[in-house]
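This document starts with one chain, in the form predicted alone, laid out as structure tokens.
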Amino acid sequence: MFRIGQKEIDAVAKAIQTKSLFKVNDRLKITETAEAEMREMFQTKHAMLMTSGHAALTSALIGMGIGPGDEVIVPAYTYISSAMAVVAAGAIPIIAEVDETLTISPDDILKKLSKHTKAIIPVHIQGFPCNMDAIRKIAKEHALFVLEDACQADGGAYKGKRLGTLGDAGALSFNYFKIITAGEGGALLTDDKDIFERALIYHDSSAVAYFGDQLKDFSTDLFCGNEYRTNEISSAILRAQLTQLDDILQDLRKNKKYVMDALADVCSFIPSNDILGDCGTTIAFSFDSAEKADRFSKANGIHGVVPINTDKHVYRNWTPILEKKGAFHPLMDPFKMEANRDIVPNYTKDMCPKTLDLLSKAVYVSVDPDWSVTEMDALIRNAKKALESLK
């Protein structure tokens, strides 16, 4: 979806000319500035750039104190990284169904709760906002953390508030396939000082004590962590990308609405928890059979994708999770840890039948923010022709 060009080239050139590419420096301080700009844009107290969305998810879970003996509920439809972040923290992912919006089902969250549940990870897949009112209500009633995976929903919103800022923490991604990109990268958002401090230490445990005053006013003691530190080149690209984010979202939403309005009388769409906050990256058609969805996706000029076929985004293809291979060394594997002995579930490929059914009856058509009216009208004609052929 991203737009990239001379502005990003100039930003990188300026960073290189300083010869000060480490995150902490006394020159341009690009990362520091980018994080300040993100705090303003997302209206959050803390924003931390790092190497990926997975790094942000894992760091957030560590910041929440999640670990062995804990269960974290994740949707059956999300990239495998969401579940792997739980395993990286030493905890056990509990897989819940999605509902008709193709986001995590609040009803199934309630069914999957146990005395070991410590957090919920709602995933705003394809930029579709989750039902955050229902999820936050469940979390409040059961004293659970909410970690929003907004890695496919940079800048999206739910009832006027940016995705990634409605829970205790949120994760964004800026890799090549996202709405804005730094080639690779991610961010953690939170208002919670404790989560922020622990996540900062964990994501860069080899440097936070030695460079700058990153630990100023911290109450958290240092502990061993990982190495997810970003750099000034990535941050320079991201700063330029952030200035384009809302324009990209506006054009995506406008183009999605144009096509959907034109087809509203002749087809059904996946319902939305907040169509205004939806990122607009994807038009999601709904059919009454998998056979019709498959035929429509392959029709001339549609270029559709049936989400059941999106490999590692569907739980039944999460081979390391389903086979309970949480680490190379068995003593580091959460699925084999004594603290988790009584909570490791019996994962099966058919354990979430509703999710599989819904995903097999949907078709995605990606939206281009730079579509012309001529291009959209051609898509509309092709869609009407394909839909007519299904009758």
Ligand SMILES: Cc1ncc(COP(=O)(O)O)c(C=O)c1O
Contents of the next structure:
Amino acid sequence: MFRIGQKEIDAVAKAIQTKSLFKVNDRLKITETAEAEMREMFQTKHAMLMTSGHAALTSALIGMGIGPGDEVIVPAYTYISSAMAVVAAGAIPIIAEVDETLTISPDDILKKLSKHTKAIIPVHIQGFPCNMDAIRKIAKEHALFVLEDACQADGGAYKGKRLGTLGDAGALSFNYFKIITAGEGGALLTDDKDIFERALIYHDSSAVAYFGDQLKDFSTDLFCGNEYRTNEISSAILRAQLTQLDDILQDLRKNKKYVMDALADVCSFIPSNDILGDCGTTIAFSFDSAEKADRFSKANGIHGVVPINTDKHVYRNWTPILEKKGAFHPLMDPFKMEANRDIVPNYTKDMCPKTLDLLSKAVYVSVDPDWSVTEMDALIRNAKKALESLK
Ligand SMILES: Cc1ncc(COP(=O)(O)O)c(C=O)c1O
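Alternative state: the form predicted together with the named molecule, after the form predicted alone:
Below is the entire complex, every chain and molecule, led by the chain shown above.
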């Protein structure tokens, strides 16, 4: 979250005054309006708000018809939620290395393909766009779905197209830690009518048939799913946040560029698949040793984070996945299901050594869209001093 205030307060107050807080209503129709605005902003046929990014990922996988017997390739560096969504759908996550951009490696996707692979989840981690051209090419050649996890990349782009709109479906998150927030929240974006229909039913299965005409023109029969429905208060906050998204991104990118330009001659940065579409939330320094990265991150005035230390973002810390505890009830556990008997991998903590190496040699410095030039100049001075001391 970066900017939140009176606009959101007024929007919530207005929503409360209507006393119509259910998402389907005949008063302000805030959720309906927010979804229309998202379709326009993201240029997709469908945009569905729900309670979280995880809900959007899981609903999208269900919408793709993915389930037991299927493998889904996820990067070794992503929040555990990306892999858990695969398990929630009954399928098995296959973990692939990231490359120098710290996003999923197309070369390793090719190595991890099998006859059971059904989808790839590229994750635009820290707002860094994945190599979508290469990923889409692989998906096309092997008839796979692409589900973009853009939960850390709200509004970002790849070659001029918004992240989350380059595959068969995309998921955004609006939890507190994201570029824009609704407190909690998520969105599913897709052009695919079947994915949309199934995801709509799955994410709100107990109410979707009973409120409004949400199932009008549907060709999918009702089935039992989950309950990830949003509400008018969250949607009110989100509408206010959406109006600020492009300004936030513009300022993040401007500030990131200012600092990177000033340091370009004295250090290296993690390469980008599209620096113009990058969300700008993170300046990612690259070092030739883990020891230098660690020292730089702790240097005076840097406040850096070495991504290997970001706990559940690194596959070796995905305890329930590595231990294959896919559900509380054993018969509901994809890791124990008969349909998955031949495809459950032997996960080990060192199975993606390249990812571990790359993550231990990078340092993140978080960007603030509201930094002053004085603050950025101080960071640049501190970084130069810290880099000098590493020599
Ligand atoms: C990469 C990634 N995917 C998925 C999620 C899940 O989003 P949410 O917390 O809204 O369920 C997150 C959230 O932190 C995330 O960072």
